[in-house]
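Take a look at this single chain in structure tokens; it is the form predicted on its own.
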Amino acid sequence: MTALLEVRDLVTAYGKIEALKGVNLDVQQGSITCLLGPNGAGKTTLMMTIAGILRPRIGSIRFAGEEIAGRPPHAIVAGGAALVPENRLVFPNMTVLDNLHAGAYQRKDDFASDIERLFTRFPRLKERSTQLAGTLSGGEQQMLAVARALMSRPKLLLMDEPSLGLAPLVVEEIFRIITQLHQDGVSIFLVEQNAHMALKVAQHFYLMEQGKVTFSGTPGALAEDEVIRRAYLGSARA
């Protein structure tokens, strides 16, 4: 496989406090890669740095062969990477349809067919197309956040805690959507606390602790690690 995203020696700081302390990882073309870690480990900081929302102090981020570290968010979206942020962050006072239009704000072509395809994939959004996004359920807002990101036709979808705060049945639906997107050819870099669900879809895992990557391996290697099993899967091997 070819690395679509390459992060090397990445340091991002809030003032004097380094949230990322030399992070190295790859996301392979055509893969689902999952990043695990406790709260405060730096996972969201990493996603925001890749997406251009935060500027790294030092280090490299190469996407599709080009250096993107320090580029503004709109340039990174235009280049083919889109973020589904933690807590969804839909535009609450805009309709579902207007949120989708916002996701295509840089496009100059006719994207009506994309909206129809997304409405086929997310029929509940079609039913609520004229409804204000702030009145949707948590699961519906998550679907809208994903659909909005897809309006930019990304090569890489960055997903920060897509199952956070959702009911188990909705979590299953979100992961079904993730699997379908992967089957459609979208590469996905996923930050997720639900390791059980992530194990069903991801091909590679990283673990981040205190701003550093402390584990890199396959789902099998993850499941074999006793410490990780206790922390993220809730059990040790018998």
The other form holds:
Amino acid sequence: MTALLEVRDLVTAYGKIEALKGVNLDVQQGSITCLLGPNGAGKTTLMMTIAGILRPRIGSIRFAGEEIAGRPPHAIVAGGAALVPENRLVFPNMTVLDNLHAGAYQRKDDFASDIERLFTRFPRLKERSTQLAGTLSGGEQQMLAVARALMSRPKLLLMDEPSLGLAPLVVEEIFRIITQLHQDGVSIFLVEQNAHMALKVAQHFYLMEQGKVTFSGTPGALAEDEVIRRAYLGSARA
Amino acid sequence: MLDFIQSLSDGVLFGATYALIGIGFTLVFGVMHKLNLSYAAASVGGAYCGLLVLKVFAGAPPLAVFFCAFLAGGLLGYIVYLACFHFIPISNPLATLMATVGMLLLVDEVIVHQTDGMPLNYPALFDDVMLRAGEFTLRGDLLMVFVVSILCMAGLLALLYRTRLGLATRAVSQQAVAAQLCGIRVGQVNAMTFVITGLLGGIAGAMIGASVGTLSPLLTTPLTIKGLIVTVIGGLGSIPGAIVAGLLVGGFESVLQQYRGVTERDLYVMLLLFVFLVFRPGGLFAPKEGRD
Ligand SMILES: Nc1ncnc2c1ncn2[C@@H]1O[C@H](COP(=O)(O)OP(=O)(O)O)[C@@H](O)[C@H]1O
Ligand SMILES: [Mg+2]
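And the form predicted together with the partner chain, for comparison with the form predicted on its own?
Below, the chain from earlier opens the complete complex, with every other chain and molecule after it.
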């Protein structure tokens, strides 16, 4: 069985500094795959490289059977992978509705029904549809960033630390949405620091440290690993 | 008192052209966070190109000249984009800036060469019309300049807020990375921004020619400076700011020309800039968000 996303020997550098030093990982079709790792490990660099914002130096990224490494971002979105970026990056001086329209930029078909459906899923966004995105709370902005990415109807949703800086209740809400999206058939590749929450939803885990993948396994294997447990789940055994 | 009102109104009407030039600077800055110093020169260049119509059809109406200036401005905008931004590393802020300075000098030189440095007559509409209210008069050609400029601004705002290209332009200016993640091609948006501001610049140059009655190569430097002053007073990146500041600077310089003479007036415009830099460095409408 081939994976939806296959990353092989990927190297991405900022100038002379290699942030990714040969990364290998897979995201299976229909799965939630989670990438853990400390700050500065290279998780955001990996996401940005998959999304086409950064160009890899060497290596391969196969998505849905096609080589996409080095392709520009608009080609990646058109191919069916959308990134919810770290820190959300909503368009602050545009209305919520315009943010969603921007997300549908490449769509040629009628997407009014998509907006209706997203508004049912995110009622807060409907209430605030004419408000400027910069005036929303952090949680609402995260919902908007997810909704904006969904406007392109992705097969694979890449999410870079969606719970960053959000209150616990909002984090639960975000994870509830992730589960729903997964049930609707979207494959999800999630970067998280919150391993406790991720353990409840993801089927496969990777750990990245200093630009390399240092662990790959199921939630069970993750919880069994003494070192990881101490670093990411607190030392006490659950 | 009448003199004051008269020169103020003349100045505000003419200031609409400054507003257009200011919009050109501010829009490119808003989208790319870069200054295009050749903008005012290219705008004057576009206005000169408008005169080519008269070479081909001696009796062509002024509207044809204006329209040709409009198109030539857009073309020049695209050339400036290619020459100064497309092939030059964007990440080096000085490289593009110096390229636009080079382009400013080049356009200037071409104009001087082609015209032997002599001013050329520029056609106008309604230049024989005078609206009178007692002693107070409104020049028909200035009113035309004002109305055309305002229509261009309305067109620009409609483009920005009612079209797909406008949505992409606003997205890139607010969050370029997120815009790319939405599938928007930043390079295309940048190029279109230069074409659109070029079109506006061509019209602005033509309107300046029409209200002064002549075009001269001596126009480019002061217009560059006025455009930058309008941009700073309005708030870098703010279109409403550029509009208000353009009218303000136009009225202000006209009043000072009335009372202090044409040789002194620019001194006071500089002083106005200085006052803004000290007391309101962000300008009238400083955009709330910076980058990111
Ligand atoms: N724009 C950049 N320029 C130079 N170095 C960067 C840049 N962005 C990230 N880095 C470096 O690359 C490494 C990986 O960063 P990042 O991918 O953001 O990690 P993570 O998302 O896992 O916290 C870090 O050492 C960071 O300092
Ligand atoms: Mg990160």
